[in-house]
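Read the single chain below, which is given as structure tokens and is the form predicted alone.
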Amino acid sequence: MNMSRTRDTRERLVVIGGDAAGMSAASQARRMRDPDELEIVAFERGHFTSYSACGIPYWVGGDVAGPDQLIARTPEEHRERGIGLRMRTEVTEIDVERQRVRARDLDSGTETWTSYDKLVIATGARPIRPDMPGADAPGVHGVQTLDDGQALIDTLAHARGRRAVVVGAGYIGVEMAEALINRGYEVTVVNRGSEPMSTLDPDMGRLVHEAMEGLGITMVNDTEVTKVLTGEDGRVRAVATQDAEYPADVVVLGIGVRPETALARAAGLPLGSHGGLLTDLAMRVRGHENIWAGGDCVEVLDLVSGQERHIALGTHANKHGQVIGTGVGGGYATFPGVVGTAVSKVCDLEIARTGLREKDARRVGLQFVSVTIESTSRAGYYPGASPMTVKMLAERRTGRLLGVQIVGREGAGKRVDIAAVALTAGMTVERMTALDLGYAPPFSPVWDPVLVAARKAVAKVRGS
């Protein structure tokens, strides 16, 4: 069945995805152009609308009461502001040359093509399941929706024991170890890094390696996981490594996401180097004037390296999605890049990075000097002041600034926005010491501790 238009001569907006990047496209859309000259058509494939994939560590840990609070906004909501929305409905295929897509109904089967004048690809990314025996076992399962989290927490309700193992130390790994730690289950979690964190240097990262194990979790570092082990019934029952096994009543995977882009390929449309749809600064999908993708299916430009990079984050997604409906609304907007910040926590130890990290550097071709300090969060004589490790880069020649990490305890992980500022606007670390930082002594030290690494680069440069 072919749903063309027969009845009026109104454009077509078709989005693929009903989350962040695919709903913001969508209603800002429907700002900019009414009804009577756009009507938009949206696919999602799961139960959940425009919701926050990030808070689901914090809903299996018990932080947050239930999915409703993590919806910014309902399927019904978006139909009240006049958005065609199918729930329980997977696009299956796109022909970009008759400008439809197929889509199937979940629930009953059927199957429609619908044609478009615009579309928009927000498919996001799924989570990583290594190619290894039992991996798609009862009870082992990826964090990357809220259908995800509803299945972990089932899982977890009904677990004959409270063993549960972590593959991977990612965000992902790492959050939902806390989380399963406050729901009274003995963790261990299976890392094939060094450190856990390898968004951080492993020095960094040995830091929320020390916090972990603070928390009770067992770190095992080092280690690939080779196959699930199943039990008579078929559920999983333990991890095995090379060397060893580990009992498991549950197992989440946190190796991370790939973008999510099958229907993309499958139509010919062009993916970057880690798999993510490319486009240009409007979001609109290289070659295809009237195709457009965003969210955690697309490759970004890093504006510290100048390569493209694959980011799965929340804030990038909705911010793609208001420059993809502007666009498609007839207006003008742009996403320039990143820088790579990103902000997470074990239990109350927060962790804190962006820009380049060494090994960032080195595979760009930078030469580079790095500093590491340590400071406090408040002035050392004000109750609550707390250890913070900073860590600096500074292009060795430029003094340019790279990258920085911060570990720490309250009042750590939001300072890394001083450093995002500032390589945004490539700033030099020298420049960066003469900084006009509010202080106070409940808030800061006279000298911020991310000042502090600066006024150190500084002197490395100088030196170097």
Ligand SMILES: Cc1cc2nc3c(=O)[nH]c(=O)nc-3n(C[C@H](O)[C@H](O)[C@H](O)COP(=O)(O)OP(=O)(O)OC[C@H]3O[C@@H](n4cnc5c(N)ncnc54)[C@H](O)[C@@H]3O)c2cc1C
Second form
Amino acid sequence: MNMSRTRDTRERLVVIGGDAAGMSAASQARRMRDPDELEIVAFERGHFTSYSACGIPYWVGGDVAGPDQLIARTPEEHRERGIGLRMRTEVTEIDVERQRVRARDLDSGTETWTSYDKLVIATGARPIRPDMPGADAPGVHGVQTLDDGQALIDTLAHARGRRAVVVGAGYIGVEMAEALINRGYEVTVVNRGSEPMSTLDPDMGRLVHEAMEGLGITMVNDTEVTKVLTGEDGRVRAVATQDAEYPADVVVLGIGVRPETALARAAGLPLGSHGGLLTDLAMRVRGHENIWAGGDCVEVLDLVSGQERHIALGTHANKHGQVIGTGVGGGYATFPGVVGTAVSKVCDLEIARTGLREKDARRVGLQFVSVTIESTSRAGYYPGASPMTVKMLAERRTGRLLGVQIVGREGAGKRVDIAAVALTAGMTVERMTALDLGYAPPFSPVWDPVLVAARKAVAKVRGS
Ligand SMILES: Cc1cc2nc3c(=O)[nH]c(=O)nc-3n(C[C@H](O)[C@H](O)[C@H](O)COP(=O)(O)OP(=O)(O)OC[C@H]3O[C@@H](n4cnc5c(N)ncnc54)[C@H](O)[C@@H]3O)c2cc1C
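Give me the form predicted together with the named molecule now, not the form predicted alone.
Complete assembly follows, chain above in first position.
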């Protein structure tokens, strides 16, 4: 059936994807253009809109009740604001030439074509499923969507035993391992890298490893999972590596994501070397005036290395949506790029990074100095002061800040924002030493740990 547009004078915006990037774009476009000028139709194949996947580990771990608490805006709330939402409806084709999309209602199976004047692609990312026997067995879970979170919680409620294996030790694997410990599981994390949190250099990842072991998590690094073994009932019973088997009543996969761009690829839209859509600074798909893309399905410019990267973070997706909605609505906004800032935690250990790791700097041919300092979160004499480790990279000769990693307890994580601002401003480490940061004994030593690292980096740059 061809559901062609009702021929009124309004423009039609079609949005594919009903979460952070898509619904931010739709909402911003709605704020800028009235329904009698712009009709907005958004397709979402799942059951939820505007949800926080970021909250899934805390929901599974019992810190938040969820899933209702993780939903910022329901489909009904969007509809009340004048956004036509088609839930449980998957877009299966984009016809760029005829400016229309084909969509399938997942409950009835009916297919319809909807034409557009403007299109927003916000299809997010797809979790990597390992290509190995048993990967799809009951009891093996991803945690990409609220539906995934609910399925995992259901499995945990009925699991035969209390042994969990988490595959992958990126921030999602680390957060999920802690969540499972909080639910009383015995947790083993099997990780391909030499240390958890490969977004950090391994020396900083080591600190995370120690904290995880301190929580009672068994860490198995430098190891690949080769198979998921199932019992007679077909459910997962263990995870196998080349040298060992780890018994499991539940397995959680956290081995990363790829941009969900199959539709875009089939439509002939431009993709980068990481598989993400390529856009200009206004988030328009390159070479296509009336198509925008944002969130986990695009590549972003790394302002420090000057290279395109794929970084799947909600903080970017929301900003992309805002920029897209402004452009669709006839305004002007740009997303200049990222410096690679991220923050996470395991128990009370806060983990933060921004900019380049040593291997990133080497890969793009930058010569650098690297320093690591130990300091404290508060003045040493003030109650509650706890240790904090800061690693800083600066370019040789110029002293330009290249990256910062921070691991420590209360107050460590968000300190990375100082470095994110310095990186964005293109500061040298010398300029950073004079930053006018707030000080009082309950908040930091008189020399903030970031400034201590900057001073040490200055000395090393001069020595180099
Ligand atoms: C467990 C977990 C923890 C996280 N923690 C953090 C964090 O602490 N900080 C942070 O910044 N980020 C975090 N993230 C990442 C963040 O959730 C994502 O970056 C963000 O959701 C991306 O938004 P998006 O709109 O681009 O994509 P998504 O949120 O993936 O939304 C895309 C939507 O499009 C729909 N869709 C896809 N294809 C189609 C189609 N063909 N037709 C119809 N609908 C379609 C999907 O169903 C989905 O709802 C976390 C993610 C996870 C999974």
